[in-house]
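Next up: just one chain, as structure tokens, the form predicted on its own.
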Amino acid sequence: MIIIDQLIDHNAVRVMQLPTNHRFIQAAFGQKADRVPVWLMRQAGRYMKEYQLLRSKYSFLDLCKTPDQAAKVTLLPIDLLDVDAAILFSDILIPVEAMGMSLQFTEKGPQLMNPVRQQRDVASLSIPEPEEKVPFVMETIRLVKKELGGKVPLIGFAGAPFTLMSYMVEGKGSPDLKTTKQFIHQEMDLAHELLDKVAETTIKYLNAQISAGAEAIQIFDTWAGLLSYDDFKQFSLRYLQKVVSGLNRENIPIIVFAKGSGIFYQDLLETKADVISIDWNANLPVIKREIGSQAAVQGNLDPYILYSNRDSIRNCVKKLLDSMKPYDGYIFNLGHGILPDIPFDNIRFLVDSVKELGVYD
């Protein structure tokens, strides 16, 4: 059954055709469904023994690049947790490798062996055609869609331009982005040239995911919270806006997640994303009350609570859900990803608790 709703989105009326059985899509477009939908960032990963078994047979990159296996990982949380949305199993640096960077994963995390520091480094990077350079991503989406059979929506994703640039400049993850901050201030024009190239790549990459069947998109700006306010506006927000404006988003909700978004949430509305995903350092009901119908919100339970006992988990879930029940357009999630050593049973208990306690009166 299809319903047609008029939804106010940034002071403009859009007419959407929404499937009534996808509560995640309804919430993302500002509607109140039968209950609060729940999915979890990093919901397919190391905390699952089934994932660990696959990783014993494949390297991480090989797993990402083998569609039938990547599809299995994507589907694990649907089969084992019964969450309300699947999210593509991949890595944010896949399109960066396709641009011409040498990517490896070690025990210390991702390593880009040819970091970008000079004009010639930026000039050497291409804007790849996704179906040519990363066809395995699109094939994974098509396989997952076939297996899901419409049970729940599939979320595609990408890293935001600033976060991707930080890896490209640092050559790895960094707790302070020292080299990146030096780069954006000492080589400002070159930084914008690089960010433009990354943004164009990201637009093509996400539109290819939508064409392959992704029904929602999340953009991760993991490192934006390390920027000053002015630098956030210039080097992060500007390119988030560019990416969102370039997406083929009809009936496709767009979620923007910026770690540290409690500081920048009002500015993130300028992206015109449908959903602002909030980390655990912010007061989520206050944010939702202030932004009203301009966007839905997602979040924001502290993932470290999942190391606690069940009573504590349930109490925290109930407190968050009770605070959000007055508002339409809410998706339950963590304030960041699941940590790899959190007990699986605690995560399953969390999801079950949201389903029980998140039913609307």
Contents of the next structure:
Number of protein chains: 2
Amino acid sequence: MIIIDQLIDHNAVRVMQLPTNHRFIQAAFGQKADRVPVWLMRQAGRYMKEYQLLRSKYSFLDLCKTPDQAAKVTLLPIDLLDVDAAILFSDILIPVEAMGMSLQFTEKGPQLMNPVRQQRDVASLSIPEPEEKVPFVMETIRLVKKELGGKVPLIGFAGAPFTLMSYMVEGKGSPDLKTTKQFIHQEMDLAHELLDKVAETTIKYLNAQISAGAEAIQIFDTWAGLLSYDDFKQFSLRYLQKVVSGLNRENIPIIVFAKGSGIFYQDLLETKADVISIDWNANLPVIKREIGSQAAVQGNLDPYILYSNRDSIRNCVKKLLDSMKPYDGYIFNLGHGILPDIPFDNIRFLVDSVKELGVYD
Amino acid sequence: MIIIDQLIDHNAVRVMQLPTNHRFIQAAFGQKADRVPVWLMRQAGRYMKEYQLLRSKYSFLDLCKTPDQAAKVTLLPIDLLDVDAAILFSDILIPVEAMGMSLQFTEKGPQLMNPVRQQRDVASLSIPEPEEKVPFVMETIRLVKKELGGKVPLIGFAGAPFTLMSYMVEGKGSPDLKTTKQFIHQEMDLAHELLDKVAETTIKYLNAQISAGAEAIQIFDTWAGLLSYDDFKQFSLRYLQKVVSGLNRENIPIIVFAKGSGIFYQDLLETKADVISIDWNANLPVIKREIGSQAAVQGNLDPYILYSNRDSIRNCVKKLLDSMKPYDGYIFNLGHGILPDIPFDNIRFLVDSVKELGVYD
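Moving from the form predicted on its own to the form predicted together with another copy of the chain:
And the full complex, kicking off with our chain again.
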């Protein structure tokens, strides 16, 4: 009861503060904005010395699980880059840990002990109640919302079921998903059972984020692009659809990012997401022209441009913005996350360039 | 003069033996064949114990440069898999070494000493005469042709200019082309100069292969998929076009494989290649329907399926072949090369399945 009361209270606060007239929300819903909104995937990360300072005091997981610190990290790019949206600082494997897997971060990246391979592994996983098992996520959202005071919207997020399943089966990140592909072909029914459980978890998790105040949701299917087209439809798209259709999405734009979206974008429309976030190797204006008002698009600058000089960065930004000028429903972003060793000044220059060059006539 | 005489002789032999009524050539030119032809990228490789035995006696480069041994490797998959085409055993960096770079193969893969970064590096590279600098390649082709006796066609190949430039700039394979991307953006004119030189070299190299008897050509743009769409057009596509248009291609089908072809296939038609080889994450029948008779297609089974069991392999082959049944101009292949640890029996089973299930009504 206490929890429900809290949610109702927070919902009331949220509705009052919801910046529905913010350019990010407008663009996400395909409406005309004053200029192209900009935020960057992995905008709170290692390229910032302020982040590195915090990481010298907290482990990555501790940072995710300590609301006032996670809120601080979430807000860094608002203060330092002045982007048009904040995104919750967390990790896609947080709900996987809450399902019952043991999660560690080593210098090799995330490791899930006891990978899922058999029926009993799947059976042992629970569908956790977010406010019980990962309350720190919702608390972070509440703290961030309070600090932001409606200045820019806050994006909540989760990994897509296929991407989360890949980590659960491999036990870690994998460049080729060799074990996952064996699993989905040889243990097809079990794979679907696992994906169903992960999708249920993700729906609850994202709805809890929305209840806590998230004003947009992005779902990351980072590994979908490694699948064959048939496998993508069966094991990735189907569960993206399931998740999106389970969300309490009134006034909340849903963004789907899938690696490989340059190939799969027509199919991704079937999820009924509001925004499709597109990879950097795709021809964004052609995609937007084809899908028309069915969805807004987000993307898709090659993040490696940011290792280059200012002239190159500005040229590439201008080219992309010019090509997208005919369209409403466009959010500027990279085609993938910011890399840790990109110079901060180049990222700040990028954001400033988008603001200058992205004004609609 | 001696070289020219030899070429004329070999041309005469070639024309007599050219299997223009072979199903591979027919499909490559978009004509009706009796069944879907099948060959596999990297079909002569480490997954074969016969190849590993040869590699225990010769280094990889020595194997490439010793015509009777390279011919033996080229013919292994004809004997052991009974595929519908042979492909020259060689390495895409052979002509790069002939341009003046120092090439070594270590356990980390190919290494080019003194990577190309500055004007003087580009200036120091030559455009080699293939019969002078890499005669072993043409000699291998002649030996293979003699052994094949017209049974199946022999495919010659080269790396695409952008992919070769990537190795030349990075000095080795790179998962992200970070240095290459800096180079093309900051040293744009120099990049084009280098690409031009590599394209000239590739044209001479492939025409020498054709003169020696190659009956089809495949050009591999392995790294094109890492580029943004604009960079792909400027730095990859433009030089693929240049190479294809410089080939003596009468009766010789030209196949272009680019990683990312599931996104770029409409653009790849501009090369006027006869066959576009498609990545495994694309929807092949939809692509073939869209491009119609403009080109044949080749592909695109996910090679990772081959780690699975026979039922899965057969299901995936059947699905793909059934979906492609309405179309002439289709060559079965993987979406990428065979991986070294795939069981030989699974590959043999794959080829047999295509032959059984790929018969046109």
